[in-house]
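In the form predicted alone, a lone chain appears below as structure tokens.
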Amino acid sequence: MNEQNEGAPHIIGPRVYVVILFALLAGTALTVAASFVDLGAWHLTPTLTISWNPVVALAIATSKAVLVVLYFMHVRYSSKLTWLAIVAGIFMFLTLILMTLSDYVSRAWGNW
């Protein structure tokens, strides 16, 4: 990129437009479709078991949110330091759920 472009917008044709709304239209479809079945789930302990319906539809959620974030809101052609805020912001979110999620693990539920 040089110095003369460096503010300037990118312009995306419609056509890009229009397959991300397939796309996007195609993931609903998908999580629907899925919350009809019944994918089974994943026994840790005896006391705890993971359904892998809500993993699969936060899969398909996670995958139509980045669609939305980069080509709606434009990230795909962003600057460097844009795509370092955002991957910042996304490695303290999924830090805190980490840390939420080994607290949850690590109680002694039903042991009281």
Contents of the next structure:
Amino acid sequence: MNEQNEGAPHIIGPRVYVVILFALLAGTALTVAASFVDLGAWHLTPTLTISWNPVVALAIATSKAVLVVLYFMHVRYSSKLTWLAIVAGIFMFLTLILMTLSDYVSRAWGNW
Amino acid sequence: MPDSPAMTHGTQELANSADPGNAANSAHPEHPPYLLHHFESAGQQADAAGFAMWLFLLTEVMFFSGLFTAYLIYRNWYYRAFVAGSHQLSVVWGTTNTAVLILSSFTMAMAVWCSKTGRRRELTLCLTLTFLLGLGFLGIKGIEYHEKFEKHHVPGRHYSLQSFLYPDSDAAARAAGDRPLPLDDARHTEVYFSLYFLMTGMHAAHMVIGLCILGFMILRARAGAYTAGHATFVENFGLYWHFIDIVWIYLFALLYLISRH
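For the form predicted in complex with its partner chain instead of the form predicted alone, what are the coordinates?
In what comes next, the whole complex appears, and the chain from above leads the way.
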């Protein structure tokens, strides 16, 4: 941990920030435009349908979030410890969502 | 490491015996005023503070993911009500606010850069811009909340089903082509607005806290703080501010956009 700061710390400059700013604004415009188009749905089973609009909206939101984390929050040049903290956060978040959803989906199994 | 400053400092007897000719100096070896005594170097101190900030953000992720999970489950349960409720939000204001918040994240990132490169006046400018953009975000949020109060879309005793039972009487519902909802669906729109106010309200509360800290930082920056080699406070506040931005990016997609088509 210490070695990484002993050398010259990586400072991201204004040019990168401007690029990221415009990428984020473009992503916002794209997601608003996409939300007004019906992107259809995927009928997996008679009871389970995946609509593409939320999937696309969340994918764009996640791309924007990744840009913010990597560049605005400097994580691209951060220590492994920071990466570990973030991966732990994502893991906990997905665990919470997936565990709750698996209960929600399967609780009534066999009862209909 | 008996020679390291952290070890020598505070153990005055040892220091005196080792270098009696220069007692005052070795008792308190030179170090930058911001370097606390229990750290070996400024780099170590910055790493420790940064990691602590990330741990705090992890607890924030846990806090918000509870809200997001609740939204996910309820939207699946009361899908029609959530679609009709979402049509009451203004995409124009929502998009404007997203742009405002992204801009404020940009000025905050620039503030961190100014702090690290010792630009005192530019730092104050960037922090002030971030403050104003944050204030603008809350102002727009206020306009949106005001409209919800006017239309009685605030959950509680005075909640009105008018827009959902008779969509032709409501401009926003008409524009979205809503058809009248059955009574039980219409009543579930209150769940949508409960989550709307809870999620955007918690987000706004984080913004208010952020603005208070920003105000404090602007005053300190004007006095010359943060630009003398010690950017940790600005940097870690930046992490908090960007985190709020990320939460809003998801709120915007989930509350405003996914029920539009």
